[in-house]
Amino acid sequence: MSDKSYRFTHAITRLPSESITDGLRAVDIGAPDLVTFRQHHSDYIEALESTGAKVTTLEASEAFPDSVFVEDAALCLTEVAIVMRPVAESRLGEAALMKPTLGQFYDEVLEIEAPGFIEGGDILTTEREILVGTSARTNREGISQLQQLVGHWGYTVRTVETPADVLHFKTDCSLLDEETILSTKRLSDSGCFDGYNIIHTAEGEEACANAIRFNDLVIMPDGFPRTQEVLENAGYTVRAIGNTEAAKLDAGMSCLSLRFSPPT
């Protein structure tokens, strides 16, 4: 069975900027502390590199406060990279900024065009399909364009509904392996993961649903011991990374990297 949805040779990250305090947030629970954020980000990169992957870390971009959250800017598949089109005007420049870097790894870099908009935080790639959740930041036109672009390589795109009170689809879920998804109960209750094995976050620990499977590690936010214990008991090797500052900007583990194996 293939494992290309979580085994990667490369990742791209971007250092947090001093302007990160101006980043978008659904609810203001305080500005992130830059020193702490940078330490967490360094720990995150170290975890990625510990698996043997090559991590390209881009310089901070002061012009774009949210640019540390690189996942929203692109979707990287084995065959092609696709530049996303974020809904917020302030984030459109982030996607454009990422395109030259993607061109270093891919011969073909495609783009989502207006009137579509779509962000990587709404896209969950599994072994059998690409799940895309509609949200305030991803519309059906963006999903339709993505479906047309990736269909050339045989990918199936399935549109699902993100609960109204959830920012991004992957705020509430993450891939653990070929058949297994970590999810909040409120998301899995929608039936969007029928046919998959589901591990639920512990009650009161829903905020850790956004983790990443990266090679042999499950990288999850620190501070959620019951869910971590469930994952470890299920046989996963877990690395917990501080996420308190990114969380102030509605972000989790997947937001901080683009993970891929470029064409050989």
Second form
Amino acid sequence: MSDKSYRFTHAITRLPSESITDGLRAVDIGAPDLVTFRQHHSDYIEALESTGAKVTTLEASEAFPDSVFVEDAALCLTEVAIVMRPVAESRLGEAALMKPTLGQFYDEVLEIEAPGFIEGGDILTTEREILVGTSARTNREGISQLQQLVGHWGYTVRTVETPADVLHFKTDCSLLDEETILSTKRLSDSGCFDGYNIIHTAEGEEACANAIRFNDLVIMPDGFPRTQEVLENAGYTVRAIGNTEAAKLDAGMSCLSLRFSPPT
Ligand code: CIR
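Would you mind generating the form predicted together with ligand CIR now that we have the form predicted on its own?
Entire complex below, previous chain first.
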């Protein structure tokens, strides 16, 4: 079986901007501290690079407070990159900002159009399918456009539901390998991962469900020792990265990068 859903030669990240203090959040528990955010972000890039991948780090964009969360602006597959369409007014421009960078790697860069909206945080690409969660950030029109675009390359898109009051589908799950998903219980109870192996986040540690498998590493937020131990006991090599500041903006590990292996 192929492992292209978690083996990548490249990643794109963007430095956090000073305007990050204005980033979107469901509940205000205080603004992120930029110095700490920068340190966590640098640790994250170092972890990606330690696997041998080439990381392109874009300059900070003050105009877009949430632009450090590059995952939401695009979906990068092996054959094609698709620019997403964030619904939040303050994030819509991030998609256009990302497009030229994608053009450096892909001959083919496609786009989701109005009235569709969809964000990368709602998309989980596994070895066999692309799962997309409907949410306040992703509507059925956006999913339907995505399905039409990627169908050309033989991908199957399956629409699933993001739990109520959860920002993104992947807030609650991550791919660990070809067959295995890390998930909160509230999400897997929906049956959306039937047919996969499921590893649950430990009780009370649901906030670490947003991790990434990147080459040989599972990169997860620091501070969730019981889930980390479960993953290590299952044979994964885990790197825990500080996430206290991104968490204030409802973000975890996947949102900080686009991960891909370009065609050329
Ligand atoms: C937002 O609300 O859009 C940002 N504050 C957080 C985005 C997190 N993105 C992600 O998990 N893919």
